[in-house]
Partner chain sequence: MELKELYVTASLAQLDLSDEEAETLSALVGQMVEYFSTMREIDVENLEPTTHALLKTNRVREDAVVESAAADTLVGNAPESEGRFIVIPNVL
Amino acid sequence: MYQAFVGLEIHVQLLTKSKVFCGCRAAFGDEPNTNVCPVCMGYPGVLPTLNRQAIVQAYLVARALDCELSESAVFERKNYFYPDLPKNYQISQLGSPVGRNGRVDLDLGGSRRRVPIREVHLEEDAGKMIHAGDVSLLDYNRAGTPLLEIVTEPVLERGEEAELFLQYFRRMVRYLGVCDGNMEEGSLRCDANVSVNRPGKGLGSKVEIKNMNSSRFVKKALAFEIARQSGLLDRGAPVAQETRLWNENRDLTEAMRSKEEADDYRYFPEPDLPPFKPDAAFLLDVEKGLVELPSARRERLVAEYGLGPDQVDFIIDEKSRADFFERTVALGADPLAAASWLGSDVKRLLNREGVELAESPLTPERLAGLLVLLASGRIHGKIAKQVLEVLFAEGKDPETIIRERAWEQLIDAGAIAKLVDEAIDANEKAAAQIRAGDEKPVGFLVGEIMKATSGRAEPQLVRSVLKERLAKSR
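Taking the form predicted on its own, show me the structure of that chain by itself.
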């Protein structure tokens, strides 16, 4: 029996217009080596300049993680050679990062847990290597992009917990608007440190796992590595302190290199960047960027609207969706109905059209209008679904759609009674069966009446009047 200790190093590519120490455009997908300049390429004599938007976002994340904010954030040079690092050093932080000693309180697999945050530091990203057969190509567009690293204490114990934490963290930075969270494009990346030891014996030999571009891979890699290290200890073999890569094709970790320590990087203060000391105006800008975070919003939506676990998890997964939901409810829609429609019919149409909610013709006003029409009995469920289809196709308001197509529900009892009588007269055999106690033809007669009204008649009222009429004629 062993105990695992897992800590995460999450790298967040910040959503700034330019790089962290120069004015080059920071964007994914541009032509290789077009967003470069002497500064981010490390030419002799150039001087870096700190991007204010990047440092604001760095402090914002540290503040959201309840960190102690640094009164003097210092930048250092982290020296190492790698082909995609053109300067042969990375401007990073070691001694005085932007934030320390933070925390996240999170539901991890049914229990409320606190995950301590060791530090949050700002650095520059490296470039990107593209391997094509036996040739490796270098794209330096990403070199110098602002990268925020968040380091947790090793308190997680299973891959499933790490997956849940990473999912929460991705949601948080998207809520704050500092990162798009696209792991496939590398704007959010995660390394994991894991060690295994006998219970009560403390940390074992630490192994770092790299090359994980999804929360699911983090879970799988940790499960494999915990099992691998446990197997070594069972056999009395030592666990090497090293860096390993996750091979997603073979579902295993592979040795990459021996694990470096801070001394290996020969950190020393960046001579061209003075310590950053936030003033009152800067800290006010940070406070203005704070929003209600996902976990707090989840608790509030459950308390205010009575949403179930699956519903609320779907609603809060994206801030824009949660905003859309609350705006819809504020306009008069029933909360449970709004959550249900967003998670079913609306989701289906968005997937079919391949668009996001914000890009679709559906607005909170239109969804609220549709649900109010449904709740008031002016349309029934089937017509509501048809109205939603037309709304997506034509971009019209629900009220306009039902007026143009004469889809408003028929709820006049007298008019429905007349239609029921006509259906009974036209289908005497079915009516006789019902009078004799056979309920099967009821659905047939209801269908005939619905067909005669082009689906506008209120189905429950039709069924009620039909049974009443047949009971009287027995």
Second form
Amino acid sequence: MYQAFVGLEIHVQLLTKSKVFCGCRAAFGDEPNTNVCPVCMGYPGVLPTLNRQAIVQAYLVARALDCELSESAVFERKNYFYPDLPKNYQISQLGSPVGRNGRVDLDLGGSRRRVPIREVHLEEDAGKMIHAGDVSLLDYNRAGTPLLEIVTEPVLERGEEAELFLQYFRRMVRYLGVCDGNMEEGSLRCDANVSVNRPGKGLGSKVEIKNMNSSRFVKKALAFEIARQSGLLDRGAPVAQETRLWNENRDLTEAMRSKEEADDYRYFPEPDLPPFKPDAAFLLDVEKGLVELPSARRERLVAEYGLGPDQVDFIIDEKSRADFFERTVALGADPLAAASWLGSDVKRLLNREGVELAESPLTPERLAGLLVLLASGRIHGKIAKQVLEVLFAEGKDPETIIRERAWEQLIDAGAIAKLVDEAIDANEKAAAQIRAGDEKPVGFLVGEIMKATSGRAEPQLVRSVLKERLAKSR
Amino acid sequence: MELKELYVTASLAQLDLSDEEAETLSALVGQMVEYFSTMREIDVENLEPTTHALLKTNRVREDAVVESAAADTLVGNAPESEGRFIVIPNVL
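Switching forms now, from the form predicted on its own to the form predicted in complex with the partner chain, please provide the structure.
Then the entire complex follows, led off by the chain already shown.
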């Protein structure tokens, strides 16, 4: 048996309006090379200026990861030549990043574990290249957009743990509102370093893995890589220190380039950008952005509302969903009913319509309204489901829907009594049987009344009034 | 400076050196490296590194978009383009 050490390098595209060091729009999907200016295109004589929102978000993530926050965040030039980088250097951080020595405590497959965070640093993203035949096409719209890099210590041991960590992390940045977390589109990217060794022998040769654009691929790629390195060690073969790419079509990692000569980026302090020293007002803004994080919210929702594990996982997966749930409960809905409806019928309709909860016609007010109608017995379960369907189709309040369609349950004792009397008159034979002590036709008469009211009569009430009527005249 | 080191440095800087250039430069660069080793002897214990000349205040801007008026010119400056893409020989 071997011991594996996995560390993750996660890049998140921050959700700012403009780029990190110039005013160009930070948007995706625009016409190529429209959001470019002399600053992000690396023209001489320009002066980059730090985007305040980007540095707020950077400190916010560092804070959420319990990092020691830098009192002086220094930007440095990382020099390398590649066409996606118009300046021939990337503005990044090395010696004094935004945050260091953080940690995340989370459940990794049943056991509570601590994942130390080595550092959080702010940098600029590179442009995009499309390779087509004998040319490469360059689009610099992304060059200079803010990118945050988070590096964990190599303490993860299996692909599953890396997947769980990444899911946790993705949820966290979405809660903080600093990144949309879309791995397929590359707004959240993950590279990993993996080494395998005999237990107690420390780290082995480090292999970097790139190109894993979903948390599932991270799991698969790491499982493959750990097995590959273990196989090499079994045969006594050396593990080359190299960078490998995950090939999702072939389910394996392939060598990209060997790292015999470690990259030499010749970092030096960026002379155009003074170090950033957070003051009290800035740190207050960071604190304001610190929302209740998913794990804390999970614990609170379980303690406060008694939600089950699956229910709470679904509710807290999205901050907007958890907010929706709590708002619904605050409006008078039963917490368990609200969680159960959100996790079943509402989820089914959202999937069918292909919309997000926040964009759907369902609001906390409407869901609470529906659940209160149900709890007070004004409608029954089957009607409630129909009301939800109509609500999605027509965007109306539950109260309006049941009024327009006359779906409210008949619970008025007088009205029920009248219906019962009519049914007795129309079915004298059955009534006589019941009077004689034979209970069998009770169900038949209840059924007749339900039919006559299109299912709106409250069946328990009908039954009890019916029995009362026929018992009295015996 | 060792020639081998010089060639590594030149290749990182994307410079193609002829043998004569390398010969001349190795002596000159060697001198520079020596200056650095002289500087290294200075005792900087307990000194904050001076990374910048002006350290008065943070210089930040609000997160506001400034439409780039120069975008078309910048694309036009490229030796070759296709639509709005800048075209270079395939680097993959």
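Computed from a predicted model, the values in this text were never measured in an experiment. Between two forms, the rigid core is defined as the largest C-alpha subset superposing within 1.5 Å. Residue numbers count along the first chain shown, from 1.
Peer 1: Is residue 39 among the residues whose Cα moves by 2 Å or more between these two forms after superposition of the rigid core?
Peer 2: No; that C-alpha moves by less than 2 Å between these two forms.
Peer 1: Residue 445: CA shift of at least 2 Å between these two forms after core fit?
Peer 2: Passes the 2 Å threshold, so yes.
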